[in-house]
Every structure is written in C-alpha cells, then in structure tokens.
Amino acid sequence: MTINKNMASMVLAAGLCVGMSAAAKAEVWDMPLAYSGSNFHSVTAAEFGQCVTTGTGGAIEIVTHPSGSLIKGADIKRAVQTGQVPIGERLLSGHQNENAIFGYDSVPFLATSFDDADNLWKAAKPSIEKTLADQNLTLLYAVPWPPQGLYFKKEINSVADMKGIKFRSYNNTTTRLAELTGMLPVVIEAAEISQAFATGVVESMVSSGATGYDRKIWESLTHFYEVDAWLPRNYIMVNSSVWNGTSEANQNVIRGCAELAEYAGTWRSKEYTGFTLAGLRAGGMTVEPAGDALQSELKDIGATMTSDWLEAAGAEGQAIVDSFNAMQ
C-alpha cells in the first residue's frame, strides 16, 4: 500500500511543532472499539491512534481497547457524547432508531460496490457530521466494512427457507429485515458473536466476509450467501468539547492522521473482501452467490425497506439518495 506522502509529511512536520512541549502537556485519550484488536477496522484505529501520539510528541497518546473490554458497542457513542471518553469508535447504523439518518449506509441494494459505497458516503457526510455536531461529536474518519452477506447454518434457496431462523439483529435495519424474511431477531453485539452462534442462541446474520473470519464463524454455521446488500460503515469520533480544547497544531496532526486512516482502512477492507471469504471457504463452509430466485426476492424486500427508510428520513434522507443518483 502506497500512502500519500504530502499527508504523511503534513502529519510529521505538526509534530515537530508541538514535540517540544509534549512532556508538559501529555494527556491519555482512551478509545474504546467494539470489535477484535485483529479486526482492520481495530487494526486501522491503533495505527491511528499510534500516528496521533507520535505526531503529538506524546502530547496526545491514544490508547485503544478493542473487543469491547473498555464500553461496550452499543455504549461507545454516548460515553463520547458524554465526555466519558474523549474518543471512540462506532458503527453509526446501530443508532438509527435516534435519527433515521445514520442508517442511510445500511438501505440494502442502495450502494452494492466500494465505488457505490464511496459516493454515497459524499453524498451523505454534510448531513452526518451536521447530526454529530449537534450531539456534541465531530467525525474524524470512516471507513467501509466489505460487502454484507448472508450467512446460515443451512442451505437456503428462498426467503421462504428463513423462516422462524433466529437471526443476529444489530441495528433497525436488520431487525426489518428479519421480520420481512420470517425470521427471528436477536440482538447481538459484535464482541458476543462467537458464544451467541456457539450456544444456539442465533442462527444465522447478515455481515461481511471479515466478520465471520475474525469470529471463526465455520465452527457453527455452513452456507454464505454473497449478495452484497450494502457496505456499513465505522465512524470514529472525539467529543466536540474535548476537540475545541485541543491545540490547533494538534488538531492539525490528528486531521492528518485521520486522512491517513481512512485512506488505509478502506484498502484493507477491499483487500480484506477476497481474503477472508477465501477463508470461509478454508474453514469449510460454502461459499457462494445467492441463486436467482432468492436474489429477486430479497431486492424486492430491499425495495420495500428504502422506502421505509425515506419515509423515516424525511427530505434530507430523499436528498442523498438524490446526490447520490446523480453521481451514477
């Protein structure tokens, strides 16, 4: 991977300006994460976190605690909104039921590729860092998860084979999309994947290919289905409060250092797309795209749900969809 050299110039040379005072000045920024340290997305953040305190001089070191062992997923946005961390990370989706807006990433079928995915976050970003802002968050980066699919513990050819399936729910989104197949959900955290799927308790979720890697999911399910229904992303935050009393110089080294990550989290995860259903398929399951008739029909359940959600999101939500068509 080739990282722009301007950027990373830009990030050192802010550092060489605030290094001399940094013993001083040194502060600890905890950053919780909901998913593994192995997963790229925690990968990308302790990098992050690494050129933040290197281009500080150590004034700001950010520490991260992925796994959830610090706040748990669905906790991490308030504790930031609060103050009760400076920084963390989050999968914004999860919060839709709050403003219908930070679920414009997961309207299955909207955005089916990187290139789709990557204009619809253009189209979307004003309105999202407008909505943080006044919940006392300013966006610093985010980053794709790969193409979400469906995983099972059988072979399914029809969204009639759902039902009564108990199905990983994470977000409004999923939970609809559960009650539009017939099956079950369940909310599950991230970091509780591996025991809930171990123990019966689900049966089945849609993710990407990385999050069933990461959680060895061949040990208890067998069949995944890519039908690349949309590409969520992670959004790392700091409390606005603690942002404007952050040096300029400072804030200039972690805006560097943000550009830097996002650039590189996004290559890992099309990087990550190829590797890890090649894993699943290593591990033993079947890995393979959803046949006809269950594509026609979870595009006409995915029809049905951008409708739900552009009624939810009003006119701001139809105006990213709009921006968003306009670039295709």
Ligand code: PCA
Given for the second form:
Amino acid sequence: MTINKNMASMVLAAGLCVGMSAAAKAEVWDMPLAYSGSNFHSVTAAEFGQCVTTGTGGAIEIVTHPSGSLIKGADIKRAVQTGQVPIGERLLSGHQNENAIFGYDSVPFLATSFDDADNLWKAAKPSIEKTLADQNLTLLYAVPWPPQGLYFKKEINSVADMKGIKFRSYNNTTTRLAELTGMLPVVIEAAEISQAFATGVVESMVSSGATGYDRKIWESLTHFYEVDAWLPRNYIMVNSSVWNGTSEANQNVIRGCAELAEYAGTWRSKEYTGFTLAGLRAGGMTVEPAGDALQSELKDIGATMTSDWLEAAGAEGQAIVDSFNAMQ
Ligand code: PCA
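Alternate state requested, the form predicted together with the ligand (shown: the form predicted on its own):
First the chain shown before, then all remaining chains and molecules of the complex.
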C-alpha cells in the first residue's frame, strides 16, 4: 500500500515535471471560429485542437474561439493570412468575391447529397489548395454543412411569393439568389442571425437545418423547405509561414488530426441533418420538401446562377465541373 502510494506520487511528480516542461515550451495557437460553440463544426475543431495538443506532447496548444469572439467571421481569413493568428476556420464560399473558384461548392443543384459533395470536393481540392497556397495559406481540412434549404415565416409556393422579403445572405451566391427571386438581401453572419431575425432586420434565409437549429430559429420563423440546393464547406487554414516553421514531426501529427477531424466532422454533418430537421419540427416549424412548382422555378434560377459561376470561374471552374461529372 505504502509502496503503491509512493509510486503513485512519483508518477504524479514525473507527470507534473513533463507537464511543466511542455507548458514552458508550449506554443499557443489561437484558432478563431465563426460559428457558435454548440455547432458541430466548432465541436469538431475543438476536438482537432485537443488532438494536436495531445499529439504534439503539448508543444502546440490549439485554443479555439467560437462565435467570431476573437475575430469576426468575415475577417478570419485575412487574420490568418497576415499572421495575426496562426490558424482559423471559415466558410470557403465566403471568399467568392475574391475568386469565383472559392464558390465551387455553392453552385445550385450541382452537388445535392453528401456523396456528390464529396466527389465535388475531390474535383476541386487541388485548385482550392493552390489558390490558398498563393495567399500564404495551407489547407488542413474541410467539412460540409448539411444540404441548404429555404426558411420563411409564411407558406411559400412559388418564387412570386418571395417578392420583397428581406433575406439574410452569407455569400455572393445567396445574395444573387435573393436578387433573382425578387428578395432583398442583407449579409449577416450566422453568429448574429438570432438577433437579426428577432428584430425583423431579415425574415428569410437559405441555410442548413443545423444553423436554424443552433440559432433556435423557430422563435422567429415558421417554414423550412428542403431544397437541397448545395452543401457548402467550412475549411481550416494555417498560415504557411507558421506551417513551414513547424517541425516535420508536428506537421505529421497535425495532418493526422486533420484527417480524423474531416472524417468525424463529415459524419457529424450527416447525423446532424435528420436530427436538426426533427429539432425544427419539435420547435413548431413546418419542415417539408419544396413543392414541385417552386422546385422547378428554383431549378431555372439555379441554371442561370450556374452559367454565371462558370463564366466567372473560367476554364478552372469548368475543369472542376468536368472532373466531377466524370465521377458520376
Ligand atoms: N450554415 C452557415 C453556412 C451554411 C450553413 O448551413 C450559415 O448559415 O452561415
């Protein structure tokens, strides 16, 4: 008993020493996230951070900051690029205004299921990696949101019913969708939507069941139409100068953790799809597929948006679509 006790305290003392020396050398990587801590992307990022902290023996400690609390969503990429923070997460299609390629995942009705979104990601990844690399950014992993549908506070049967509605958008594609359907777009970060809906600044949006659920959207809205328009991705980027200054051993740990996170995040996104739609229903919302007339009008609008995107993204965009189509 005494021996065991002594041994235990020796182990504890040794552990503390290791812990202390690791802590003394630890490099803290603050990691801004745009979405709330309860969102599955943020949960995955926190796990990724823990994996890196453990795997590097505490040499790199990743600390996540959800809800845009450290850096606002729209500023995260610039903050990582300029080295204000070493690492961060952002919605990839949020950068469409810089380069149309970033909007590859928000082309309406191109990839409408998780399997298709996976193939489209495979087709687009080399272009995205290269575009980011040219901006001093190293891609670590990317995870899709669940399929995007339309939220309203009244029944909608056709595009004509949408006219004049104040619409929350989150990237160029969603702004364009509003314009083409006669709605009035206002760009609002997910972290701020509860307030924007509660105060009537906006009254409609396109998003996943996940975001509506996380933001308790049933407090302001009544209808969710499953349109499955696209599955946009969040991605994790690290500043390339920081990355190049990281030891090969630690880079390997980070790559391993990133692979696990992409897998776990994608799995969560799939699980969360049904769970959050049930949550919207439990909150009192009507959740159903868009009616045939509405769906076909949206397909026409989607075709216009697809040709707009192909024109903006040029040969590189066409090559992504061609390589995706070849996988079907
Ligand atoms: N939620 C994010 C992006 C896509 C989604 O499902 C948002 O609404 O901002």
